[in-house]
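As a starting point, one isolated chain is supplied in structure tokens, in the form predicted alone.
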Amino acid sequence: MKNKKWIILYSLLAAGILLAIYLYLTANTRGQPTFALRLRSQRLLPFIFVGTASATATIIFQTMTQNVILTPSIIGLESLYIFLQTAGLFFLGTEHWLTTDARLNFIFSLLMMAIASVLLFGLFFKIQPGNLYLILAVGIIMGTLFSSLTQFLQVIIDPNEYDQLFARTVASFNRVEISLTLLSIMVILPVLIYLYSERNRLDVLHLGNPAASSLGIEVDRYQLVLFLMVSLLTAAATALVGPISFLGFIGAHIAYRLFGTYRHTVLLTGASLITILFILVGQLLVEHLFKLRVTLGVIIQFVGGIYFLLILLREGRGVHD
């Protein structure tokens, strides 16, 4: 019975995505359908891969932490990304190759965020293996530190450089660098393939660390690998379109509600479809309702923030009841 329900939901989501793609490609072309089609079609792959990466990273992270409210942004990767962009412009200026070449900037930001994640988890993996919440606490502290340093540099940075910095550090799907699409796919696709191949072990991990250990999974080392995979997905998505804290959270939590299961085969696919649909509908609103006066990143943060607060309030009522 559940399988039939899941197939119906997949079909509806896929139909919604196809309809949204059609509307996105053809709506309001202003008499230049060929130009509009060529320009908009180039953004579809980034939409799909960013949505899939965000949803997948969030579900895997929530499985690791046994908490459906936490997201990968809690470890401070997005704060680190904004700090790297700010520090690069502040210390190197706008003419340096690291700030002018989008591909080199993407690779550098990706490497730095991945290295920071490995150091964070690897250090505590050696000192206190299994204490994941200590790692999360340190991640929150480091994220706050990077945010404070970023604000300090932004206060004293040259106003002209700040305009360029603002464009880089505010999430926007309008100005996706097409040259970065292939680079991001080269990072995201292998990670997605690996995580989907691990779906059965992830189901076991969701039962809890003691149960997973008794069933033959070396939990600490497995979490280290998963932590790196989550970091790569989050870093690639952030470096491509900017900070998108709540995007994966929205898709993941709606998938939990719609599909009513914790099987990763179902959740990873369902959450990815939901997130992609959300991006497409949101971009339609940005371009045709709001006339590009706001970015999709603003909509994601607004809707995601309200949704997050509603979940917290409902969970709080459930605890008191």
Given for the second form:
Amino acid sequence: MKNKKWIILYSLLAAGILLAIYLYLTANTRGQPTFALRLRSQRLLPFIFVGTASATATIIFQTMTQNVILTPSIIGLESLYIFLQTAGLFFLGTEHWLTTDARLNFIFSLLMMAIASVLLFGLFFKIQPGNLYLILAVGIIMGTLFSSLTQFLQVIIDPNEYDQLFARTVASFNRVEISLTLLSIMVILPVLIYLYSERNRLDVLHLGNPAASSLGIEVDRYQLVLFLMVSLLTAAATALVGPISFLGFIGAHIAYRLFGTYRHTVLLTGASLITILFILVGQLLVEHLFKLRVTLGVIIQFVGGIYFLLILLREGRGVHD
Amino acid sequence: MIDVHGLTKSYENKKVVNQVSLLIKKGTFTACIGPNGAGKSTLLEMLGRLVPYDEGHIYFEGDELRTVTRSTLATRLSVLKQSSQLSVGLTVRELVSFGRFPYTKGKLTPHCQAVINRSLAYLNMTDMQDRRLDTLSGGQFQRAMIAMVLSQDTDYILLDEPLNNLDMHHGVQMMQTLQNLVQDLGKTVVLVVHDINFAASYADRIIAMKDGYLFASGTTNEVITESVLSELYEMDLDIIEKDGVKYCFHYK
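Since the structure above is the form predicted alone, I would like to see how the form predicted together with the partner chain looks, so please show that one next.
Shown next: the complete complex, the earlier chain at its head.
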């Protein structure tokens, strides 16, 4: 009976995505359908992979921390990304390859974020094994530090450079290049395949660390691996389109409610579909309703922020029931 | 057989388990008793390899426990800590199915289904198998967790205060169930328990811990005596005997 409900939900979501893709590709072509089609179809891949990466990272992160109101953004990778962009522009100027060459910028940002998370987790894994929340706390502090440094630099930066910076540090699918998309897929796809192959083991983590250990999972080491996978997904998605903290959060929570299961196979697939649909609808709004005057990032933060508050209120009420 | 030599564990310079050596024979029912903060739960966690030990050795069936991989251990020894409700929505049957994970990594074979059915029946939970965990009472939840441990089908079962949340009736039922596991299925059960009389009535052997040290260990008759218990808990108590079982009176 449950399976039937899931299949219906999948079908509805898939139909919604197909409809949104059709609308996205054909709306307002201004008599240039082939040109629009070529331009717009290039953006479909980033929609799909960023949506899947973001939803997957959020669900895995929430499972490993056993906390459904956390998002991977609290480990500070997005703040680090914005800081790198700001500092690069501020110290090296607009002519440096870090600003002019999007591909090198992508690789550099991705590497720095990956190194930062390996250092953060690797260090703690040595000193304080098993103390996941301490790592998260340090992540929050580092994130705040980078945000503050960024703010400081942005206050004294040249206004022209700031314009350029703003375009880079607010999530947007408008400027995505196909070569960057392929690079990020090379990072995201293997991680997704690995995580899907781990779906049953991930389910066991729901029982809590002692029970998962008793069932044969080396929990500390497993959390290290999962943390790195979540970091890679977040880093690749961020380097491609900018900070998207709430995006996966929305998809994950709608999936929890709609599918009502603990199974990662169902949750990961469902949340990815929901997130992709959300991006498509959001981008349709951005391009056709708002005529590119706002970016998807703004919509994500707006809708996501409201949704996050609703979840907080609901969780808070649940305690008193 | 679990053979423990000089086991020591410190938390922030305080030795919570100190130079403990003991032997747990296969096919026995052992109860671990002692005052609060004596190190009972930590000892059990080390035996179940949930926390590492600082000094000493545990030989599990002849192998140093540290060298046994966790996935192998999970098919031979299970350990259940006191746990509160889970945050995730599972039915009783789904929870119990997790016990088969060490064998089939998530796929359930017909043999698994048979073991799951047997475990549910053993704890009288067959009628409740489709209920969600968050609709269960504390006692029912506790029994569902034990059913999961049972479906893990290991020779050794370690339980940390399994009688918590159970009323008298279900407490007795739980102890009888555990005793049956030992007597009928040849399992080895070690449990931490606060109620001395439950330990005295059902266990074959008793381990008494105090301040991290092994205070006494032996057969139930050897440990359940006035002199041992009054020193262990630092209070006066009486031992009376009825139908060959010793009981401890400690309410006044």
